Amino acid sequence: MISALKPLRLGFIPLMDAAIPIVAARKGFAAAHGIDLRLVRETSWANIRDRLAIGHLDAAHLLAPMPVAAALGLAPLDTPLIAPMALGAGGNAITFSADLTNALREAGIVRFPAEPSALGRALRAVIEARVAARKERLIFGVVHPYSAHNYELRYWLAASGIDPDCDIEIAILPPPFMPDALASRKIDGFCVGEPWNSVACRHSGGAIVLTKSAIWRASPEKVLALREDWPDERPGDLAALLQAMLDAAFWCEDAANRTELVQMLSASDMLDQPPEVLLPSLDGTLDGPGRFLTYATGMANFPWKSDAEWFLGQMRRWGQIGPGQGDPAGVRAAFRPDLLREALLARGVSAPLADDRPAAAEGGAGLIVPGTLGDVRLPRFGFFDAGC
């Protein structure tokens, strides 16, 4: 019997993809594994990253590219981080102001969320018309320079013939500030995780125009982040935390728990939003070509090393590091599928033997890959334009 729980402080941002650590704490999964999981709500990703680095936090719900940025020395405090687990797949959307969505309707888009290629062509036409009329550039918000939001927005814009560094402006704002920034006309749109798209639609007259699953199916978003010394210095804590997080992930994935989940997340010290605002990301309302937000199925918790390397490529593409900078081996070391594989094996769950995603999983229901305890089925994944 566990006589005393080990206190562990975990920072999170109020988002639907913070559900796994929230449920681990509130449903008692962490306590069952000997952990007193103490949740610390923050507003900005920079705060969480810095508090994790200096020891104010033991663990964090963190943007997936941030451990990559830390490995490249791009964080202000020299503290290497690891990501032994992804906290689901998907969960983001792009929301535009009423004025911009009306302009897109005039350019031929009849319903939202839209198909990414058609929406991109329409947005390019709107931008060209604004240039001809000598109007100011559109401003789109993202949550951090080293975020999947920034890279997927830029990827979609560039694939649509829009230069994200010249044709528009990109501003950095914490997720909860996005709806008010849109309502006050400080920005024209944003890419953010739920529930802040739905909040903006309710209170700011915006519209969700595109989902992350339409841009990049089954893609990583947030990770469980720890300081690099955990596997050597705190192996028991690491094993217990991963089991608690997996308990919570499978619980969140079960549709039978959906009502209780949104009630739990709606609490004033959690996301502080009504359950009806949280539900669309879970009930299929926002689903695009793939699931809008997945907590566990399809290896949604697996931290693929190839995803870390893709983020490195985007950092080079957009000038955050020089063309020859960045050691791929060091970047890949920040994502630790070996640790999750071990945790899943302890549960009797098969996990992929490979550390990288397969080259493609575009056809049918996805792809079957070799696993530790038998074959593993992966969902369809990849980009809307079949790029990389």
Second form
Amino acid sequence: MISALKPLRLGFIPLMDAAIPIVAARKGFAAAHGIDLRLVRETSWANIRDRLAIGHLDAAHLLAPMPVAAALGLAPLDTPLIAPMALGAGGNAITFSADLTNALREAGIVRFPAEPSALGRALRAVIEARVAARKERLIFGVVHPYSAHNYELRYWLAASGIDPDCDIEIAILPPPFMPDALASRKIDGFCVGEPWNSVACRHSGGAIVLTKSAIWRASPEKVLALREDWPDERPGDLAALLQAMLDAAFWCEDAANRTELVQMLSASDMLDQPPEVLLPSLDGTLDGPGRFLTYATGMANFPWKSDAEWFLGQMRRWGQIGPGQGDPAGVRAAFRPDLLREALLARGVSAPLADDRPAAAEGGAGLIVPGTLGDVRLPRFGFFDAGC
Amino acid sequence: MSPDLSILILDENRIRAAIIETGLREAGHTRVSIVSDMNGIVRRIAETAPDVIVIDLENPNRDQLEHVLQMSRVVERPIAMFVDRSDTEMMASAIEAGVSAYVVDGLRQDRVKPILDMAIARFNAYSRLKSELEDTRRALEDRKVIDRAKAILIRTRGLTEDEAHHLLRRTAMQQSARMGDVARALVASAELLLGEKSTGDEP
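Compare with the form predicted on its own: the form predicted in complex with the partner chain:
Below, the chain from earlier opens the complete complex, with every other chain and molecule after it.
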């Protein structure tokens, strides 16, 4: 029986949003679809990206902007990548040090996680006071230049009148290093995926001041990344892998499985963290239940082409590419909602017919959009400042 | 090839870094520096103005390094690359060996290739060294446990040492297992069944 399974190697970074591939491997979903899914824990996003490109890995838990960067020739290897599935929505937060959190309290923020606009105003006041007192610039950590963390932190700062390139400094650190860096005052805050915010709060006295879901609701974060030749070269493997991952996604979303999920993720060869720091991202502590991090509901697995284009826009906005550089059609091609739509159809699940996220529903509970098997209900999207 | 390029080795493993450094120096490179700590990396890059940075692939600070290189105003426009984007074979062997190199844009491939070749060779040499060490350690452990197993067989079945040795070897061959593993299983079973706490010494 073992010999009949097809071995596939999948790289991941220890994060809550690595749950879908971990569950697919550990709960037997992959095996049920004929795949021997071998998980490889990696130490850097650069490594996963390069190992995937060169063929050491067959698939990867990857930062959503990375296939976009690959399409733009910003990666060391010119291997085009595709994202046929998002590995959930949300999951990040911004954590500040105890000192900075106290300064924000003095500036009038009474409750954390806070509301983005008010927190932005308070942070701006803190920064202005620091400039007046000739103090050093605050340093905030993110995990990679081409990460949703980097873009959402910059988006929020800029919308709050803080220039992320002049008024503060942005440093790059691997996710598991963030708590120590914060505790040792090398950085004043960071934007990273869970559980590293909860881990930092536990050890450093810092606080989770803002969630990704408060900046941009149901927003893209990690994707399942494959080399571009998969759909043509290994269509059978692709179909099987997507079904296994979708099985895992729905399983992760089911609150009845939460205890088992947390146990599985806390294993020493997975996230290697105690269950209690893994829970806050799932049980509604950070931002109402089902809002902070969703594994499947609200089309959380749908890789909207407009998200790829949004990342392109951010790369241009922050000078990672030149003003005229970057072909929107090229980056849109990296996100493959068509493949997910087909996989969902095979399960009898209706998926949106559109490739792009619909415009934000103002104030409403959600949106109804036409789908392959009837109408699909989408959650509320949109940015805190109604920008885009 | 002029050997006056500035080369920075970023490796938390000081022994491996030293092995690479020696190799590069033997090849005539005089401007070789080692950094094993990411603290102050920006300053070190400014000081050494490297043309090539060699980094251990498993180093979790690769993401940070890429950012530093992107942001760095020291070098005109550094880009991360594996020598030549088209040289897939070279990249594959580099990744296989666990090494990656960042090369300042504009540096010709024929100048960089020997450096990366050297780094790859040295990385492989280090891995071999490590696995040889492990093999030696395992062989030593095997010998000890085989001696204990033989002692048990001699005592419980009245075999000679030669017969005990042959029995272990034959069993290993039949099970297509290593002799050390068969011996280990036997010692473990003996401990369970006979309450043996054999140290390999004759009683």
